[in-house]
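Let's start with one chain on its own, the form predicted on its own, as structure tokens.
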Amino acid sequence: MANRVMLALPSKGAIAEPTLSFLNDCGLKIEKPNPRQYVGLMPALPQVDVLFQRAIDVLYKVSDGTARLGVTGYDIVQEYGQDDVIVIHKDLRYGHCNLVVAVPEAWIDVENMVDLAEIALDLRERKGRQMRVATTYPNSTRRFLHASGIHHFTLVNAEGAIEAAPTIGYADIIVDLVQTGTTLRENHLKPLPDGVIIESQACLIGNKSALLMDEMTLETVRMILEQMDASMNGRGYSQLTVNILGESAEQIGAQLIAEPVTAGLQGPTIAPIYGSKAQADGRKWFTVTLIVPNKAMPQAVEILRRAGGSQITSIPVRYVYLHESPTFAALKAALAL
């Protein structure tokens, strides 16, 4: 329908539940009226319909225009990338994994891709066969190996647990997604340090034609990105409130903004405490509110104490809205809008 925007989300797999949690944290909660159906709603944006699909089908639905937007793994986009699909937000900060080249631990002389190229050449010259590579990512693997100077190899279909391929004997090495590396170690495999093909995580994709031609789709993307950026920005900050005894708001403000940590996002807010009486030396109580980075919290607390502060409280910041969503600004530049 012309007045609707379809968003495709993964129905199962490693990023399915994290995607729902991420959207909920962004104020974009997904409601699924019937758990047996593959459709849902986004109450915060009533024009959005949600379609649940396999992660790979999310890419295809966005490509053919069935869905205008979708969330899937960046590794899938790289492997099966379609001409009319654009990556809107590559860094959603969850679903991290790497597509890596892994070799048997017994290959003690193979420490990098140059060593692996020598192995491939040796297999060709001494044994008259190609190096066998088991993977479910043939396109990405082929491109990476060629770029690494390895041309004598054969891609073989992964059968069952791909990590067992070298042990079973139907492959020499593997190329697979890795999160912690535990499964590789359990199967006596080691990833090559310079063998990372794709650094993947969940990403937001869109149909390029729809973004260029449909104002409603573009405006919906803007609102979604506003929430995503604000939520991810907010995770890095906390709001501090402190009571400080000082000569004046100006004196306290000058003292705090002199320190980058307590200058806040745009300076502290200072207000006199109602009903407080001036001290014998003329100082009065003021309440100061400021936003500080979480990583600088210990330093900020110490600075506030030295400034005469007490009763310091901290509240997590959920959203930090900037003048414009940086991700949406980047998207407009990419689309030449």
Second form
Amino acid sequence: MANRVMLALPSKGAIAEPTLSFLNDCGLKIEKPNPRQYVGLMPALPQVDVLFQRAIDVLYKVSDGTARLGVTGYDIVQEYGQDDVIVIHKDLRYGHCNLVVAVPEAWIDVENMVDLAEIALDLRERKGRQMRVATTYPNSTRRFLHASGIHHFTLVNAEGAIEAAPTIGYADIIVDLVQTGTTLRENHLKPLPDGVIIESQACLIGNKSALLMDEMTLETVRMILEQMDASMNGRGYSQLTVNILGESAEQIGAQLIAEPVTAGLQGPTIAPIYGSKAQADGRKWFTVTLIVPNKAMPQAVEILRRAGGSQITSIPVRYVYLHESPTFAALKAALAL
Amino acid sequence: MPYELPSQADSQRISQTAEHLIRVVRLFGYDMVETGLIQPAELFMTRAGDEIADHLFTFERGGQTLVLRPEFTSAALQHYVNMFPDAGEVRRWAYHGPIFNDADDGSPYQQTSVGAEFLGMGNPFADAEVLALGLQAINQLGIADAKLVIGSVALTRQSIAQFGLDNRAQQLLMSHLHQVEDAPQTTDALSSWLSKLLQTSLDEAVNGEQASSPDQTARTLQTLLGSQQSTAMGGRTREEILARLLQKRQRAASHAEYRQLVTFLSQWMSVSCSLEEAESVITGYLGSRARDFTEAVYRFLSPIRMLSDYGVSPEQIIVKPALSRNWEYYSGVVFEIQTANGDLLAAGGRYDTFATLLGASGSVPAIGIAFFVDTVTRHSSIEARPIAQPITLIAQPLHDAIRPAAALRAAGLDVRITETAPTDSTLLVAVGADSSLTFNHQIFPLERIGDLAFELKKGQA
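Could you give the coordinates for the form predicted in complex with the partner chain, as opposed to the form predicted on its own above?
Next comes the full complex, and the chain you just saw is listed first.
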């Protein structure tokens, strides 16, 4: 283990393939020499070994220190949270799903958690039994129901096909992960709007002790986060190159900086075009390069045209590296480093 | 949080605090009773039920769910109901021991509690006695900033009833009040909760903006339910769903009154005053309805006024009528004895109707108090009693010390036997082969053990 950092990744399930794809996009491609084995490499960071595990075991491996870093679902971290595990990056922007309270569609009188609290009382006082809740997330469910003023319920352990529990009759309601809601609808269940327990997506976790005591682990995390933040930032920007006829670089620069959309990250880069001759009015051609948020692209093009621009080209930005990875800065603050 | 073994000095102080609290409740005539550490979960989960049920340590044995007791009251009252099914008997019971709380908020899993229940008497005298013994016990421990904060579930419930809420909605609201009590925006939290309670979007969808008669709505919904292909009913029948939907619709019809209820409750929950001004402040808040509350206000304030006869200073009393506790079976006065920074030293209340949930044919007048011994000890200014230095007899073989140890114990001394001298501070007595005893270079034959006992007592002093 000396001088090596073990990264645990999900071997199967909804976030397994998206995790490899995400890391690839971040410039952290994973190579798996033998598809039958549960180990891999990250060539961009040679000190990293990769271990493939079930999503829940990723959490346990990071908790017991076998792996120092891991990628798993935030719902798993919330449900089985371990003392020595810290969430390093909560929003990897894939693997989105919600842990929700869902009731039979036939319960047309139940529209929210207050209604459900009343149903729990009704079942207890009129039928002498507790409301039965089928779930594989007992800890999060218990906490949420208590916070919603529901104290009388029995958790029914269920593995798979939880959605069928109210139909089969061994539970009244369910708490389960929902991505699109199709499975719920097919089983005649409806989620309660205020019954969202966890808004989950893939997250990067780490072993707190290792991060505090092992400099190489912390340095590896910094490099991974630089890539992740840069890649996720990059998705929102494009690089525009435009030729502009103007009096001088200063005049064009001042005109573009005056508009936030064309001000770029630090300001536009402006260079004279080689061989261009001054026009009769004294103006010359310059090439301007600037970074523009994708969502502001139409406005940016309009501003550049008004400034005398033409031949505008756009290429997507893959990475935007800031002065420091914001997620790494937040991690240092959380660890009081 | 797992139970952390206190230091010897802290153990001593906790024991002394518990002894003191027990002495005070005994002075008021309360008999010590034992309740089992392990209880049926049913006692706390289904019948009593409240936030206590959220934090039970449960386990299964022989098909029965059992718990480590989270409190004493339920078991004590169950015992009373079993003994006196027709009630009528007055009993003063007290208890002492560990209670367990499986909370994930960092609080310890195990705490020590001393408590008392006054069963079978429902008048203000009983309330006053329990309040007085609580304050007296705390005051004698030198906790200068302790205050009694007192409210009335009965008064709050009666005031809510004025706004036309049905019983079930009242019940839900009462248990919700405890949750929003400390919310920064009480009004917003109450409004949000009530708007959910009154939400009837299906009704609006069926009828549009035009309200129709209940019969029309019922027919519409029956058709709607009948057309559902769903078989997922979650243990409820269509008739039950329909009945509740109609009840919701009736609730929503009084929407305007509930807006007034939010306004009233927001103000009511902020009331906090001295005993002297309590009556005028409370009737002021009740406004034109005050006449309907004369009896309830009198019932609330009369035991508090009696406290002066017990020597309680009015300065120590804060009247907060909307005070709510986390047990839904409180039915009358509720109270907390707390420090200036809000640490809870003791708490309790009247719970007359609880007995019916435990199998009694009718209500049993009952009021109780529980002291949180660990917190009380932390705030107590009473110093720990010095621990008497132990006496060690050193003998080889060990059994040579049996007879002299017995003689010293008969003389009232605590004695332990070892083969070698212990490392902790102790009075050492060496036992010779001829049973002679050597202490401080003086030799005492067995027949002069009385002289040795005298010397050892001097050494302990």
